[in-house]
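In the block that follows, a single chain appears as structure tokens, in the form predicted on its own.
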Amino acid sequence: MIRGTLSSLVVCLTPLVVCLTPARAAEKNGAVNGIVKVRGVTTAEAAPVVLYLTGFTEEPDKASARITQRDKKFVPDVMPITVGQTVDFANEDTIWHNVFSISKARAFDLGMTKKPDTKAITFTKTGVIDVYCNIHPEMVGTVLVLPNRAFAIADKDGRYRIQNVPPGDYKMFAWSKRSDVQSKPVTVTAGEPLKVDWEVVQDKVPDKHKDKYGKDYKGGAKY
């Protein structure tokens, strides 16, 4: 038997077409969720978990994230996106910032900016990208760039929720800066909920970083 009315389903005139609503389209993928456990330090203290599926491509999300320049720090200062997404990095200091990266997948010097400048870098390639302010040691942050846009962050009482994952068997990940990365096997299954529970010990201090120059900071980098 059929159930709902006519109005929940949609369907094309041309010949042998049948398109989906969004809900009925979402029916075909599944989820995964579960609770992080941070290990090793304070809630206070500990620093976001990323959770992210590996095994399959997708489109990057058409809107630009955004990192602002706030306080002397970077708000978020982590940001998981999909590869070939745009980031906008935007000062809202009424300080100069000058935001750089050395890192291998994704280079780049935005020169010095100040409210209320936002200046954009796009991201073709997978990897963690470390991101520093030339001006102010204690300003890190880091981009992660994916290959889709199976990812979330666990909330402060450490629940995740991953939607609209295609089925199948993928590898699973757990990463935060503070310790070391995790992964699992998993299977998502159509309609259905996966729940994937973590441990994740943050025992790592952070490295210490120079300038964009390769050199100290002055008075000394504080990482």
Contents of the next structure:
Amino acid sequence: MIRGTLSSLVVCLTPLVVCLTPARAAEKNGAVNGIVKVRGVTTAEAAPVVLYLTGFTEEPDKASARITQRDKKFVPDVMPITVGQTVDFANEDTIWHNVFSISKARAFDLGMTKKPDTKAITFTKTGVIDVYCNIHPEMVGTVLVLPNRAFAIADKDGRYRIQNVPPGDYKMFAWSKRSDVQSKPVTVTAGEPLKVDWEVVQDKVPDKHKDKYGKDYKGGAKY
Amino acid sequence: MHARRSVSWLALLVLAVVCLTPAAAHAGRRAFLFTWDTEALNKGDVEIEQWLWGRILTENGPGAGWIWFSPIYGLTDHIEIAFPWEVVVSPAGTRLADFTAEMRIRAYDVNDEERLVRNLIRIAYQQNFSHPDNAQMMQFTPWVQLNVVTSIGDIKGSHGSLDVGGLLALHFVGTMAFRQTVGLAYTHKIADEWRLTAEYYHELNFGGAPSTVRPVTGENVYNFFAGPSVGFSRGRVWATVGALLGLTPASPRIMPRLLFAIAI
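Complement to the form predicted on its own: the form predicted in complex with the partner chain:
First the chain shown before, then all remaining chains and molecules of the complex.
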């Protein structure tokens, strides 16, 4: 009878414990949100702005991120991930692509791929990885490999929210490929989200990039 | 002769050091002169490769020079194919020596950065036309070749490779010819575009065919070599040049080789 009572108690209490646990975790961590104002370009030309924090590390998401090649573009063209995470590069075009990067943090060459080929690359060092197609020079993408999961991309209204940030003093950055990187020291406390607004001037024109041999692209894709 | 050889190698080394030019580029794909390495083309990539090499001052005479030429194609993520042909130049004349179909199978994912040990298998069928090693055997005797290669280290940087190979003449009536080769080499990247390499290579010939035995003593032909080379790469082009020196009195005195390729 005692055993039955005990097990009933466990059954009754378990949902309570389960419900309380996430809330306690949320209370332990903080959040950062705000608005990013982009100047210097039209809305159509504006490049995505990634907000991220440094000063602590976290395990990467076990699920792979995904960048597709569609209509001769990388979708999405900016992908922030956590160091140690894998990105699947999936060709959804019926034409050949040859995705590569010569960035020091992670150089790779996926060879020629066609729909439905998907190749995976794991990024084990932090850094900015420029990704291109050796056949189509107009295809430009970026993978930001960050030390933790505290990052977000501002939406079309400029709003962003970074959740589950452990309390502490950090450096926060605003990155886009058309602007200089900006940084601010921030202090995150448990419970109340910290509001940090940014003004980003996107007046940089991206450099013309080379092919995987470091040479200018030859005119006209043949594929 | 030895002093002259030493001076020429020293000059080559000094030239290599003086010409260091830091620049962002990958290093040469064939770092070694005679030892196969484990790098192969990615799927869809094409290269045109050429070798100029020779066996000079052999036991049988002045030796011969060779021109090897091939397009090379990355067939899949793991397989590279090549169709080289060779012309041999010797006191007997200049002639088409052979044509080969070969496949190199890379047994690793080229984008696996963490991998230190890499393996490659090379399989080739060589159709001979007027090959000097076939002298006094059926001239058109083809050969089959197999190489098993392992490299350790950064394939695009400093690494060592061991190549164990065999060549078998498809002639089973009367005398046979089998050559066992071993290449052991280490290449060190000294700058973005330059590398220095030290290499050991030997050939052990068996079977009794005329090219496998010494004419006077009838002993099997065993040749041993070692030597340095310099590699360079920039953009679509890479080149490796050097020479292996015979380590025994019966081995050819020198085997110089220049390899270069252009990616298209």
